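Below sits a lone chain in structure tokens, taken as the form predicted alone.
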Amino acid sequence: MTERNIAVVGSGYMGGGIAQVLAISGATVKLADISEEIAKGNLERLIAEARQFVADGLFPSNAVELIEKNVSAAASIEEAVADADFIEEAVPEKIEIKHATLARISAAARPDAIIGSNTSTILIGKLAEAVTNPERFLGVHFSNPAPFIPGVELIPHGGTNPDLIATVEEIVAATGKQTARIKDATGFVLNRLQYALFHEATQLVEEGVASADDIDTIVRTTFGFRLPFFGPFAIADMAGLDVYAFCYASLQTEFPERFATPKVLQDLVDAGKLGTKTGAGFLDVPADRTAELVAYRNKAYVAMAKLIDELGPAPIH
């Protein structure tokens, strides 16, 4: 990465992070605001947020001097972008201003620069009717906080050419980040996922099952439990994808269009792939692997356990 050239635009919490774990990765990394000013003093927050996460051991103890040496405040975003191989904006999530902001930045940068979107929700092809040359635009979707989130969804628009995947994707890889390629939908997987779980959860408190307290304690010390580990589909596949299909009949009674039971699920169960148990399912693990799969899960659970033993509670209370 030693010889990447990067522009991050937009500085603030977002931007400043990605800057900050682009920087420990080793590019050479411009910072653009809608200010010289406000690029210098998020600057100054980033060296100093480094600072305390190095004695936090929460960043490499080379840090603060490989950010200091790797970052710079651009005075103009035309000017970060200028000699840019892959420029990341990561201005506020409201599509006139990114329309604006890629409007520039394409303009401003070299035709065959990289050009990728923080966005959280706007589809990419809908982002990309601001950009010149817009084969070269996709999205690339960090999580806060950018420097300890290991996720990044990477969202190619219809019209991206799939070439340049590989190049984001070891740039990504290069700050210790695990990537997946998300076709453009509106929200992605992250959102969709994120706001179909707290859509339930607000449900459940106006039902008056549960409170909002109680609903994150299940939600922490059960499933939740388990998603640091598996995905929904590895989780459905341990439990028994038959399972799944008579707890959906089941939550059907009260709630026949809300759980109505996914065709994707029942075709499968239809025919006889189970998950786990038969070597067939959603991920069609072995059936010979489910000994060593169920002693790693316990290893994972008991070891997840001992972690939030040894951090304590956070303090919400």
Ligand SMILES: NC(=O)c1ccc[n+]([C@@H]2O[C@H](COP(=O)([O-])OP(=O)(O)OC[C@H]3O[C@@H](n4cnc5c(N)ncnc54)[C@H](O)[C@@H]3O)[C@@H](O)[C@H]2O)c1
Given for the second form:
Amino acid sequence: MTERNIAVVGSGYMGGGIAQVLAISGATVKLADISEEIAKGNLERLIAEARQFVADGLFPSNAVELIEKNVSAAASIEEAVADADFIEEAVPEKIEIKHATLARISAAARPDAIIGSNTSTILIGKLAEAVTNPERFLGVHFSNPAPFIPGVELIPHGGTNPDLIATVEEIVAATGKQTARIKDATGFVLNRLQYALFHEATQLVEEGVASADDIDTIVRTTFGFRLPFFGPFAIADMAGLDVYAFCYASLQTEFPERFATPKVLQDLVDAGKLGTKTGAGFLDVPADRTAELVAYRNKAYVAMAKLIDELGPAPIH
Ligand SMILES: NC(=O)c1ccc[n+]([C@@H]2O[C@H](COP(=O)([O-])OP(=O)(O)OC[C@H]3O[C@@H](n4cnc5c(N)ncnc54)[C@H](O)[C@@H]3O)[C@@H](O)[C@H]2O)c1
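Having looked at the form predicted alone, could you now put up the form predicted together with the named molecule?
Time for the whole complex; same chain goes first.
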């Protein structure tokens, strides 16, 4: 349990979910919005939502009590941030609104308060232009739906003090979520990868290779099925980097530029580092743990198949 004072500025969809999980983690949270009335109305919505989540078994049984005790609606941004150790900005994705809000937050917050932004797409360095003492500012990017998606991108900009990142990691870890540190680059990691996949998927539809429905089925039931357990590098190491190099060569017969063999892959193959089977690849999995890894993988996939079976199909059709 943390004894932290946190302010969430922008109590809408994302800010609301972030406030819920922070409050459940034990932090004291002040919510700010355009007005006190809006913040109060959103707090009521968060409590009602949490009641439903508890009834559905999605939140711990004491979640409503914790949110009622730990979250309050502030009269203004200035009031919300005045004694905060950490402030998360979650106002709309418009640079003018973000700049004006971050200027107000940084003018009213303690000089040692850490300020995070939930921006999905705006460079953190660009947002930092409006922050006084920008060394205490970074991206803290929760995913939708914030109460239930476990990953959070932490994005320091060029001038962020690296020493404060550990504190943000602790705050997020207290909610049960996982963080990864990334550089301030357009699209960050999540959106760059997600949109690269979506781009190729839409090309397949446009070329008439498969319908949107059939592509979704393939993604869900083949490589997407692995992704909760293994990221693309672990998957490549397990498949064999020489196999990946062959696949690239095949793809190049039709799309020579789009699927040029990545240099980092070719260098590993040339060095005989072919992934798990050689004990070295992108992730250096020791060869003597291969049997353990295969056993984990098989168990994970069977557990995933059972879970999907129990849940039934998504109500899309
Ligand atoms: N919705 C998503 O899927 C998602 C996912 C990840 C990140 N984000 C990012 O989170 C941020 C918030 O998005 P959202 O979907 O929660 O939006 P939202 O519209 O649901 O919430 C924004 C909130 O900010 C308030 N607000 C507007 N102007 C304000 C101001 N000047 N001062 C104080 N509060 C103000 C609004 O009243 C509203 O309550 C955006 O940067 C967005 O890109 C959204």
